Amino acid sequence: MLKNALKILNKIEENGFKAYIVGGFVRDYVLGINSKDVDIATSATPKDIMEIFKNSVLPKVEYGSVTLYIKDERYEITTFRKEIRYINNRKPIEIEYIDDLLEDLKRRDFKMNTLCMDKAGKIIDLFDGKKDIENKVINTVGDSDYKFSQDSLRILRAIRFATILNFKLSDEVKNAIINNKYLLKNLSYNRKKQELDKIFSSNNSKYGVELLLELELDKELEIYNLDKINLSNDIIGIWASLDISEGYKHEFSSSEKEIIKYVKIVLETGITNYSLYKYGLYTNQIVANMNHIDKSKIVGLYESLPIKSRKELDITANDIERILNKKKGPFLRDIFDNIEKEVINRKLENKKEVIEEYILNNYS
């Protein structure tokens, strides 16, 4: 990407305007992280962009921005600006369009964010990141105080960069999230998640609930009991594991919660060949992975199941009426309910004829 990156901002440059590469990609790049995030600052407006490349899009909900796609390659291509007014200690609602890098740069959020590479792919540092990066340590720019009231997701992205970079937060960080992490309340469930989800998945996500636990960030993120989080490597089961206010529950789908539900079954009641017939091999995965059991073994019991569904049983609903000599009710469920669970447990041989013995014995 770098090399098609650098090409975009010779072309911008060919047309008059300056651009850079700025943020995360060029962080990355210092650290030897591969990234696929490219994010492209520049004097040219939205509007120059898309005379410049054709084929650019304008997004809706990225107000001076604008996105070019090189192949399967994103591009995004943001105007120097300043931002003047938030709203909702959250989102720019005034902007100005300026000329000067180093303007822009200060409305970033951390210092190591604020490193630049220009179109020779020199590396620009006009706000000492790269020495952050050395010394493994979140900043601000400028009064973090101010950064956090500003924008209450940052509380949350100085904790996730802090993480999965395994980075420290500078003492002037740590305090002003302290006293700015009331404005989490009003960030949305889906910002907050988004946020979790990259720090509950990082393979150092000990340390990022470490550092939530320490700045007391369970209780505004209305997260009960996350000190006794299970950090499995299933997102999932993750959030299986805590006690969460509803708000999160609209931001997974209707297939995720059937999950989380039947997760939380197994943990209580373990797992059994019962639970992997009744909530799947995925659902008793997870529980197995959270338990630190061997996948495989789960495998293998489940494999071993002597059926996976209603369907393989040797009887039918008419079976069952011609048996009892009554009409299809309420009554089928029940009697199947029973059947299932003593084929599942070995207790009853899925063989036509025994089965018809059985009902005649406990239902005729």
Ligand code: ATP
Given for the second form:
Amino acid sequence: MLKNALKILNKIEENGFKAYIVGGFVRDYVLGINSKDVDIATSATPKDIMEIFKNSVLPKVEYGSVTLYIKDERYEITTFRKEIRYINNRKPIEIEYIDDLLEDLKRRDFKMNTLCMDKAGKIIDLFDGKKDIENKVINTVGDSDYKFSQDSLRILRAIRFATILNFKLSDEVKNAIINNKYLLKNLSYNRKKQELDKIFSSNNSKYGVELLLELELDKELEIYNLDKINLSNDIIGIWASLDISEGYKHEFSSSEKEIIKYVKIVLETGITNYSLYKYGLYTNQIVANMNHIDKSKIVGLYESLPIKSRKELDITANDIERILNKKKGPFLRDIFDNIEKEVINRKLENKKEVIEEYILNNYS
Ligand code: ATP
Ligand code: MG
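With the form predicted on its own already on screen, would you show the form predicted together with the named molecule?
What follows is the whole complex; the chain from before opens it.
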């Protein structure tokens, strides 16, 4: 990946422009972590880049950047820029392309994210980013209060990086987050969810949650019981343990919403034959995981259920109507629900004669 990235830099420079790897890739390189994608900053415009890499780039016009793919490796090439005005403390509305790396780095969020690498593979550290990495601390580029007031997403990025890298937040950063946390209300639920997903699914999620609670971001994020979060290694289980604003509902697929609903129920009732039958193996495995119950035990319980669906009951609606000599009606549903429960709980054998006798005894 590094080799390809340096090739790209060289190709851009051969065409008379400046180009550097910036951001996460260089930060992770210094930390000895493999990065999935590479961000490149360049003096070339998107148009120049498309010229240089004919056929191999996809324009992302709205961000003023182009993306180049080499197999599944992603290289996002962005023109040096300086952001000027902000609306709603999010997206910059005017972007001035400038021919200067330093200015480009000033607009970035954290010092550790300003590290660059040139075409020879040499690291350029204009803002003491390496020092922060060595001290495992997150500092903003320039005034923290200004940085967070300009873009509240940076608040969650700070927590996310601190969590994943196990870094501290500097006191200045902490105070500025507290001063500006009310701006999180203007951040889309989509962005909030994306960052929270990364924080919650990190191996170091406990620390991330501690930071969120310490800085009292839970209220701004409209999570009402963050102190009760169940940090299992299943992200759906984690969300199911939370009481969150309705605003997040569009951020979950309909199947995720359904599983979350079921998990909440099974958390209340506990894992039983009935919960396995009614809500399925997957839901119950999530709950098992949350309650530190061995998953294989749950599989065994599921496999030995007397029936796995209503179709397997050895009785039909017609049978019941005939035995009771009654026409179809809501009573059928009650009977089915009850028989089903009895069979699942092994109080009633799933055998036509047995069930018929039970119905006669209890419902005629
Ligand atoms: P990762 O890719 O591992 O999530 P990253 O640091 O590369 O981390 P990206 O979102 O890929 O993060 O952004 C690339 C770089 O762009 C960052 O390192 C940072 O310099 C800058 N950046 C990204 N988002 C912001 C922001 N909201 N405010 C300021 N700078 C940002
Ligand atoms: Mg990146």
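Numbering follows the first chain given and starts at 1. Fair warning: this is a prediction, and the values are worked out from it, not measured in the lab. Take the two forms, superpose them, and find the largest set of C-alpha atoms that agree within 1.5 Å; that set is the rigid core.
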If you line up the core, does Ile355 shift 2 angstroms or more at its C-alpha between the two forms? yes
Superposing on the rigid core, is the CA of Leu31 displaced by 2 Å or more between the two forms? no
C-alpha of Asp48: shift of 2 angstroms or more between the two forms, rigid core aligned? no
